[in-house]
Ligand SMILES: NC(=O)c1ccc[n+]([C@@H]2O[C@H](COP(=O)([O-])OP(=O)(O)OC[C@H]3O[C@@H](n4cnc5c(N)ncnc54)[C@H](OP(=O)(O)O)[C@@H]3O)[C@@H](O)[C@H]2O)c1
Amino acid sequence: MNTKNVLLTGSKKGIGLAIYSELKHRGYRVFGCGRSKSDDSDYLSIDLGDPKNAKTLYDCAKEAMGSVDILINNAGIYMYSPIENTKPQELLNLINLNFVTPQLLCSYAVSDMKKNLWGRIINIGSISGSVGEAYASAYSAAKAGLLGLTKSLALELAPYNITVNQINPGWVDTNLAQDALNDEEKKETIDIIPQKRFIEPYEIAKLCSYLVSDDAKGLTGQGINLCAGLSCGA
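Just the structure block for this chain alone, the form predicted alone, nothing else.
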């Protein structure tokens, strides 16, 4: 039975729900959050697009569980737009949710992890932050910044037995992806993916399960592209 406590953002759907289900199945206690309501006592309905709410979330998770041993920054937002059409407020909202709030949550969690000489941080990025994506420059920049944070924190926290890694998914078979593409666009997208398929959310969840385990104690500072080969090029 695992006794570690997990704070997972964006836990109600898609990738986050798969991670939540996998870790709960493995015996972890998971405190989740999202914008939807829930009667679960280990859950907070909150808007993380406002960085001021990061401290509120962390304090609630710590009060409920006693400690946060594992932090998984999954909540995020995608924006597809030519740069000249990107509005300042849209840019600010995207950067806040995809980078500023995760950075703040890391800063809060690290103090307790250092005291315990153990911790795991996983940031959910995107291959768009690894290789770039046309018409998604703001999103790509935010996820690239998250990867820089991941690598830097891995160096900073290594002496404390804290690992920091990032998972960079490609196209994932979620409602978000299905809603973003019509049938023809989906076919065209699959045609350019080497494995000719979308990643399943459970694949990301299984990788998270490994990264938070002691078996992965030597793996830190890595950006792992889980993308069916999409990041390798044509």
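Now the other one: the form predicted in complex with the named molecule, given that the block above is the form predicted alone.
Next up is only this chain, free of partner chains and other molecules.
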């Protein structure tokens, strides 16, 4: 039985659900969240587009589990739109969910991790943040900001045996990708991916499982592009 406790955002769908299943399978206790409803006592239905809710989530997770040893910031939304069409409220909502709430959750989680001299933080970014994506400037900016947070926190927390890393997926087969691309666009996208395929959610989950393990203690401050080659050469 693993004794580490995980707080995972966006745990009921897509990549988050795969991470949840993998870590539960490995014996971790996982407190999840999202807007979806659930009777699970280790789950909170909450809108993380409102940064004030980050503290409520953290407090609930800590009360339920006693500690948060591992934080995985996964919940996020995508927005595809020319910059001229920017709507202030949509921009704020995206930045809040994809960047502000993760930073706040980190700020709450680190004090206990520092006391315990052990911690793991994983942020789920995107290759849009590491190499840029036309018509996805808000999304790319939020994910690039997350990478800045990841690298800075890795330096700040290294003396406390806390690692901070970011996984930057390319296209992954989830609702987010299905909503963003119609069948024709999906075919065109697969054509330009070197491995001619989308990443499957379990591939991200397996990397998380390694990053939270003791074997990965020396790996920190990294943005890992898990993208079937899509970011290569960019």
